[in-house]
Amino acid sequence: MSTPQLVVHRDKELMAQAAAARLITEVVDAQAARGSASVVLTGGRNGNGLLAALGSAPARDAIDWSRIDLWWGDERFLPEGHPDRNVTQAREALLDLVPLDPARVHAMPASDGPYGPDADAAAAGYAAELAAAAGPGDRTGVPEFDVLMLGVGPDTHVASLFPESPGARETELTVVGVHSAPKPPPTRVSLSLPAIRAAREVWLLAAGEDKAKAAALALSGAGEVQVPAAGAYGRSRTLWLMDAAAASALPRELYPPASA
């Protein structure tokens, strides 16, 4: 378990731009070290804001887009192409702008896909895809992602793991079907906390005053079932990327001395 590091930016726009620049560096370094990179994307306003900033960044072409695997932390279990699906929004923000290898874009199944309306079967299918991409000696059942990004909800949820939900309690499965989620749509597919914690680096994105209480709870030592964001951490690094509003409720001893 890595100790969380905090970076606080003046506002959400600067946070998105700085996070995009940071991601470019991480991907380029991973490709130089290992030949390819593996990144887990997140949706929501902060995740999509980062992708849009990446799409407009002059340095985006430093990435070899043909040598990157893209995965998702969660997905709304809706028909293919639905505007509320994270992959649909990601394509609009970035993916359609760069020369990706389609075989390396690992979208979670849609509700009209090969598993039909069965979210649990879709979760098992995505778990099998992750396991197939994992290294031969990796016992986690997922690849060792270079960077896994997560938005933080006002209720402290990450991916589609909501407080006190079965998904937040999962310790064996790497991907879970989510039913009766407290925000629409109620049916989703999500990585579990064990899968999230297989990543080298986990980045939690929090911007806006409505995220302030959630960030303070997650960074105060709360339990992961009650506060799922508290259970999201990387093997080598856990990074909270925040704007000043989201950091406004943090105890002074947690607040980093420098901000951008």
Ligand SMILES: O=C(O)[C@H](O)[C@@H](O)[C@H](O)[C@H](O)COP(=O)(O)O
Second form
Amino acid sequence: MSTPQLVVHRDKELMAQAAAARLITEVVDAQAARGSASVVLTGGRNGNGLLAALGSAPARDAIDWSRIDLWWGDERFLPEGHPDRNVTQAREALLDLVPLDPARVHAMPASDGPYGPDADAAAAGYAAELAAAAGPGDRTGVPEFDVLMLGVGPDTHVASLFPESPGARETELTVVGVHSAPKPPPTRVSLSLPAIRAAREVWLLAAGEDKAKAAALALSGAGEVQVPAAGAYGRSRTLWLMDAAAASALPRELYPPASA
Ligand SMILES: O=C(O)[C@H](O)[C@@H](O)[C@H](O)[C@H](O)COP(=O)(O)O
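Okay, that was the form predicted alone. Show me the form predicted together with the ligand next.
Next comes the full complex, this chain leading.
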């Protein structure tokens, strides 16, 4: 488990631009070191803000877009092309603008896809896709993602793992079907905390005052079933990328010495 590091930016626009620049560097480094990169995307305003910032970043073409695998941390279980699907929003924000290899864009199944309206079967299907991409050393059943990004809900959820829900308690499966989620839509598919923790780097994106309490709770040693964001960390690095409003309730001893 890596101890969380905090980076606090002036506002959410600067946070998105700085996180996009950081992601470019991480991907370029991963491609140089290992030939390709794997990145897990998140839904939500902050995740999409980062993708949009990446789309307009001057250095975006430093990435070899044909050598990157994209995965999702969670998906709203809706029909293909639905405007609320995380993949639809990611396509609009960035993916349609860059020359990705379509075979390496691993969207989670849609509710009218191969598994029909069965979110648990869709979760099992995605788990199988992840397992097939995992290397022999990846004992968790998922690849060692280079960067896995997560938004944070005001209730401390990450991906679609909500406080006190079965998904937040999952210790065996890498992907879960989520039913009766408190944030619409109620049916979702999500990576579990053990799958999230297989990533080298986990980045949590939190902007806005409504995230302040959630961030303070997650960073104060809360349990992961009650506070799922507290259970999201990477093997080598856990990074909280925040704006000043989201950082405003952090205990004094956690607040980083200098704001970026
Ligand atoms: O499907 C979703 O909605 C997300 O994946 C969810 O986990 C999101 O990231 C958080 O709710 C934060 O969302 P915001 O960035 O919009 O606050």
